[in-house]
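Okay, so here's just one chain, in structure tokens, the form predicted alone.
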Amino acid sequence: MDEAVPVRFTQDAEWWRSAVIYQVYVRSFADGDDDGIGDLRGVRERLPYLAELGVDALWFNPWYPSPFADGGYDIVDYRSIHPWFGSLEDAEALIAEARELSIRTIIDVVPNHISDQHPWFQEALAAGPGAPARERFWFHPGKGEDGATIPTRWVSSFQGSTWTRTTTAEGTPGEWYLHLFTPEQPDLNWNHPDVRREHEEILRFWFDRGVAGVRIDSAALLVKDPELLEVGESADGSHPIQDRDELHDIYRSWRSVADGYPEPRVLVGEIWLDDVDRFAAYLRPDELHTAFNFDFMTRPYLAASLRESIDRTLRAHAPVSAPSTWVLSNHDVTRPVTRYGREKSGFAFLDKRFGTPTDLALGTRRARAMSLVVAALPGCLYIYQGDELGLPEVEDLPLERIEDPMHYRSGGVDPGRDGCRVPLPWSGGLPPYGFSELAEPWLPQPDDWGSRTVAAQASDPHSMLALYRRTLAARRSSDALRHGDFAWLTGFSADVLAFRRGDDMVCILNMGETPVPLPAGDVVIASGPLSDDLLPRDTAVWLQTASAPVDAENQG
């Protein structure tokens, strides 16, 4: 390891309230054994890069054994590592080596479902109808005289049916089983004690190995209505498969496990809910520590919409004293430099189409500006690997190389999510750009990424990487940005986002046509060139100033 990298680790039990967390999609981060697939050895070799970037923690997408029917979110064994990525010993070494560099580790858990190759599900299939092994899942007879009609009309998160019919040992049609995602991902029955016990033991397994926390996939989907009512049929208005009240007892139990360690472990929920009060309920002091803020990430590049999302987010978190989280993208979402260069700059899964026009220069300028905004907001910040390099979405992948089930289940209409999962470019002028030594990466990289490599950007003071490094360093050194109160500034037009953190740190983003005069103060960092104390369009700046007036009625 690079001994020049400073160790800045602290024992602060609430480090997660203002942390910078970097998302590692292992398969596409760095290939340490030259087979074209990223692995834990590759991550270990690049830990100095992550320390220099200035992150506090790494969040790893699932690294477990899996058939990869859905990018590794179909898990066979939670206590091991997929052979592509290495071994359990590699994971333990990575956790320890990262910690030496003051970087904590967060891993994914996927409690809603498992792989259809998991021993539990294979046992259930072999056991047949009525067997205890099937009670861990949602097996159910079909409707109609011959049972050929699906038990419910619940819609899959990946489009299409949520039920698949089994075949009996005699070769005849059998029961149906529930899967909110692909048929290879059967949903678990969280009313079963085996399911609850197993997941608590999984938490302890990884916490005992030094993992600092878990990110909980599809955290609001675990519990289903045992009556299998359709959406809208419940007398109390509850949803049959989402945000059911029984979930809170599960997460209180998980919190008890997490708090049982000398350095408490952190629970982070992936929760997509429009109701802010229902969302906040998961963040009560005895449940989850934080949850992803998807509302901000999906908003269009419009000042009024972003301001509304910021207000909404801060209001939702305030009653439960939980920190907000801010993120511009992840492994499921079109990358910011592409998204912000489009006429429709928000994000919705059902809107994704091939051939959508994009102005990458505009998108890059806006993504640079937005990186300053999210880093200045109160709470913790997530960065998806490659966003610090300004990587665009790769939208011309050969169709035969696409793996994402969202593409296939849409009938080929949705380009899928592989475009944001293309392996990172580290050095050189041609693929594989140092991702592998010689092997072709599992997804092809564009031929024009030579200027986007880590090596090329590290020597360019105007690059996206240089901007991210300066931003995170300034954020870390500013008490106002880490702990200061939030307040909107007055005196700016509706096309400007302007707010203060603490007593003297100001962030201003000009989203309008006309340059904006800046208040007096010292420029800490800017996303682009400034001219004559004017802030150009699609540019953000941090100022240290005590002269900018705040809106006393809108403070957080």
Contents of the next structure:
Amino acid sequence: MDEAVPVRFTQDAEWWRSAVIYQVYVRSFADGDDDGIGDLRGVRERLPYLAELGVDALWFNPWYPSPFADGGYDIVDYRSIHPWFGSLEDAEALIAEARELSIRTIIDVVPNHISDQHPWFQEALAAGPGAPARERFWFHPGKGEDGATIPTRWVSSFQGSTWTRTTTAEGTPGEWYLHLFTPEQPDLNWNHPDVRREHEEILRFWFDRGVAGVRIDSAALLVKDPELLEVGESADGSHPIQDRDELHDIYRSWRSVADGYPEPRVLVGEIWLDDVDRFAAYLRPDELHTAFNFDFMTRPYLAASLRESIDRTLRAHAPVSAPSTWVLSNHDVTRPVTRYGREKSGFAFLDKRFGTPTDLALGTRRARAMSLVVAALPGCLYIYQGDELGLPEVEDLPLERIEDPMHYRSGGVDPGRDGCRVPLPWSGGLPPYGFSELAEPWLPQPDDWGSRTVAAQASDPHSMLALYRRTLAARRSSDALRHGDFAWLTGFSADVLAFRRGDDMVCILNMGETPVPLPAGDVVIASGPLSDDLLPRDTAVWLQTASAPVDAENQG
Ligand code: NOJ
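Right, the form predicted alone is done, so what does the form predicted in complex with 1-deoxynojirimycin look like?
Everything in the complex follows now, all chains and molecules, and the chain you saw is the first one.
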């Protein structure tokens, strides 16, 4: 595939440094066969929409065969496509058609765990204690005489224990196995050569089919301490299940697989770590290319906090020469227009509760402004499907329709993540809004989304979609925004975020109450109305101006 590159397709091997990447949650994007579930045919039909939006690449959430115990992050076969979504041929056609439109494809790989229905795990269960097939996982006897006590008290990312007890062939309680997420997602043992070999082969399988890169799920969790110490027990301060040093060897090896292609493939890590220097260590030149900037994504809508996050992000990335990424949301977190309208506008999984109030008009103004900020920051930009339509979190899904294990494992107090996974509205005034033809979508859509459809927004110059289209077009045509240096501007109050890219592109967001006088310059784009050269509250603007003074001491 590398030889037959279309003329318009950028052959720049460093495209990922400033790319705009659109996240497709296939199940909820567009339903091409009218069964209420989004699919690859649906995506293929909507590729012109994505090209017009102006994105450089698509990242697909897992599209593999899976029982969907965790939204497809429980994979049964890494080399094929879930029948809901289509076939391998459909995926190949999609990759090629996207490429014709100058759009690259990134897929999700999930190396930390597999489905409990995967043949390896089924084989391990059948084989019994001590069998080699169990060594690909973390099977362990329980503590105490009867083995009834869990091997460690590690806490699952989805709450509760990380161990589930098996039943022996005789029907008695057996060994326990480790799962950092649900019991349907047993963790793989990355000390086992089969596990390492298999995953490198999976990478090659997809890279050979023209996939431009992979998003690596739970990338900092793969390796565990074989001593099974409790958190905080190790003498060297290392964590038993997170960010272990051995991970770096794995990613160096993956990098050599990725670099073996004429157009090197790209590795993107899902890495949640508070320590930015440890985070940046994964982005050394022979490891991953980029990783999601969750620090920024989870910050509240406060100038000091966002400024601090931008500073620490840029400082941490500089020594490893990796680009930062900027993300407002994804399929795991509350939609920005809902989150930024809340009193507590930061994001934390454990804080999610039913009935938390929000002001959607305020949240929408802020999300519009933040979309200009992230598109102006240096590095790579991720957009989660539906954010370009300003979709709110759906907070009143009927309880019996919620599928997310985060909801169930919280005992029902956490609404879970389905509220940001509701099928997209494309056209029309009523559900299914062109998502399906007639079929009822797998999750119900709100009745009041008629004004949020793609069709309604495409003809409204003030819509969120129109703003996104203009913003991405302006970014694409600006060298300063794609490649220019970053510097904070001086002379603004503490509740204003103001920075310059390159010699003459300036982004200013007023988060304070008082309107801010704009420096002289040409307005390229604004997130809301301006009044007499004043920037109102919760409004951002891009200005072309060479005259705004920068803070030479503090260039990020
Ligand atoms: C991170 C994914 O984004 C999330 O959706 C999933 O539940 C966990 N990893 C487990 O795979």
